[in-house]
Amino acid sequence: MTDVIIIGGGLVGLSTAWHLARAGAAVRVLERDICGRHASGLNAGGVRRVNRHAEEMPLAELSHMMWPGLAEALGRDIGFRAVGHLLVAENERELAWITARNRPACEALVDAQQIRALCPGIAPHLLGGIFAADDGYAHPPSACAAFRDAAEAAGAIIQEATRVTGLSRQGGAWRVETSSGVLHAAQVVNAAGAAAGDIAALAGESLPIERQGPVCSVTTPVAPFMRPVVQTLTRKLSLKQMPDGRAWIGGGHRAQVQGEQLAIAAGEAQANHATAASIFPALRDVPVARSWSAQDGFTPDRVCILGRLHDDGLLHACGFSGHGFQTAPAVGAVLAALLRGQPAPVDVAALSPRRFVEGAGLPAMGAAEVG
């Protein structure tokens, strides 16, 4: 019997894998498709704490001391890129709201002088913002990869193809019915991301998991025009430029979802473009190479889901919300930490499912108060 099967091959799962591996455990890790095919691999690599809600911050926090040193301890570039981060402020009201915001402790007030000296081709009416100089991106299917194969060095077994179609409880332990025939472990992690809710219900319980299909874009290479990655508040915007001068957009237009399916409409990809454009002229006559989506979990609170809802030996780690790359190394380390039976390294008890079941989840940041 296997001590541990993850449900999800996404990066929350193989950093799970990996993390438990390494202490001597038996993981099997159980992927529907092919590891990182789905929001994990297909994300625009964000690895920032700015703008994050006060509860998921240990987890942020934890992975910023991570991230670093994880192509080595991995043994495989990740493209990470400390080049900061910058959330801009585009009226009095918003700068208003992020002054008020501001951590010290990891992020700096900057005006409208100091963005300028950031991003030197940033459009005129940006008044101010919040700059976290060690923030910046990696490269998701690099990142997948890596732990995928970190994970499997270190004793993980990796299963690909495998649906999972039943989860219950079975003389003390879980059997877990897949694709691939029955199999038993004395504990499981639903990492299933956008397929987490139904992953619960096969168990008997219920979470609030939403599918959605964050869209992304990139467009042709351009001239160097900024360094950190750049968000606005309350339009629909994150983005930054790649080595090869290829601009990355993303930050909340969302795709049509049918079941299992994405529909990218092209208007979503089109104003997306436009308000990257607005934000550095430079852009406005830059095309679109192409865009894409793919499905993650998001929560009515839009913080994720890391705890058990009853004691029984499921896990659940999923609602990520579409910014669930950044913690992914932090939240293995601590599902590692549960699952042993050990401290999780930071107090994640906020983040519990319970809170559903409690009440109507976590109070929201409010940034959509000054929209």
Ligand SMILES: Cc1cc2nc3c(=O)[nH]c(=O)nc-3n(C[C@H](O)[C@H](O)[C@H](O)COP(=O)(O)OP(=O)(O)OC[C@H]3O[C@@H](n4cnc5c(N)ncnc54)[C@H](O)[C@@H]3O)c2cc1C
The other form holds:
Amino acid sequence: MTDVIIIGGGLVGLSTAWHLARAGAAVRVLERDICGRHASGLNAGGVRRVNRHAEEMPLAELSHMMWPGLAEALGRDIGFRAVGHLLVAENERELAWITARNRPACEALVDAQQIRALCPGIAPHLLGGIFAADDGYAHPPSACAAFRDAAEAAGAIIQEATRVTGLSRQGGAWRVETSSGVLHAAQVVNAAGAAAGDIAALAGESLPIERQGPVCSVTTPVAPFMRPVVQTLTRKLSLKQMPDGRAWIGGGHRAQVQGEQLAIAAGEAQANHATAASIFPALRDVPVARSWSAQDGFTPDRVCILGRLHDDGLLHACGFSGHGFQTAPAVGAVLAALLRGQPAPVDVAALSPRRFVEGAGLPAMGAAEVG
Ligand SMILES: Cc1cc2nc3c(=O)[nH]c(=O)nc-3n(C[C@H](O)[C@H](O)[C@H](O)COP(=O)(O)OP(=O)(O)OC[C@H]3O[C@@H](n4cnc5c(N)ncnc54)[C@H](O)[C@@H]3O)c2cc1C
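Right, and the form predicted together with the named molecule of this protein, after the form predicted on its own?
Starting with the chain above, the whole complex follows.
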């Protein structure tokens, strides 16, 4: 019998496996496809604390401390660059929201002149914003591969092409039915991303997870025109320029979702590109080279779920609502502690799934979600 079975080989599952295996636990990751095939390997790579719900900030701060050391700890470059993250106000209403907001220590208010100093090529209509100097981005496929290989090197078993199809309690342990046979574990983690609601249902539990498909695009390479990641507050845009010169455009446009399938409607990527070009005119004539989407699980309050519904229940780590790449390193550390019966390194009590049983979830923060 395995100590812990983790369902899902995205960054959340892999990070948890890495932390657990290094602590000496017998851990097995079950992934229906290949690791990093979904949101974790296909996201926009934004590593930001700016514009997060206050209840997610302890996780985001813990991750923030981990990101700079991950390349060394994992033994490989994962493309992390602390270029800064700038959230911009395009009109007086947005500026008022930004100015009135309670800011965590990582965020500084910047005025129109400071924005231009940070981003000389930015459009003239921007009035101000919030800047976090040491947020930035990383390269999602590299991060997934590095966590996967490091977890395996530390002793975790990574079992790909294995779909979990049934979950039940048997003799004080978990019986896990899969497309490759039956396994048993003392504890099970639900890190199944957009499918986390389906995994909960297999065990007779209910989670309010909605499948959504954020869209991301890259342009052809272009001469350097920006340094920090730039996000708009109301319009859907998160924009960064990677070291190879390509601009990554994301921030909230959606593909149509049908079960596990996705389709990007004509016009979604173009609309995203048009917003990017309205913020950085240098992008106006730079074509989009390709667009893609992946599914993530969204909660009603857009804050992740970490915790159990019942004492002997599944440990759920899901509902990252379009911004779980940044927090995944910390989520792994937190889950590994909880699974080993130790106190979590940061307080995650407010992230319990029980908030949706006892009420309607956390109060909304009313700003951008993805990226
Ligand atoms: C286009 C896009 C852009 C984004 N941009 C950002 C960003 O800039 N910054 C940021 O912080 N976040 C971003 N996100 C969000 C981030 O990618 C996700 O929140 C995060 O990757 C979730 O990780 P995960 O491990 O929970 O899920 P996933 O990576 O989806 O992994 C879940 C895994 O579970 C597996 N699985 C499901 N069902 C089963 C089953 N029955 N049996 C076995 N395995 C199963 C799946 O195959 C999948 O590999 C973005 C997301 C998208 C889609």
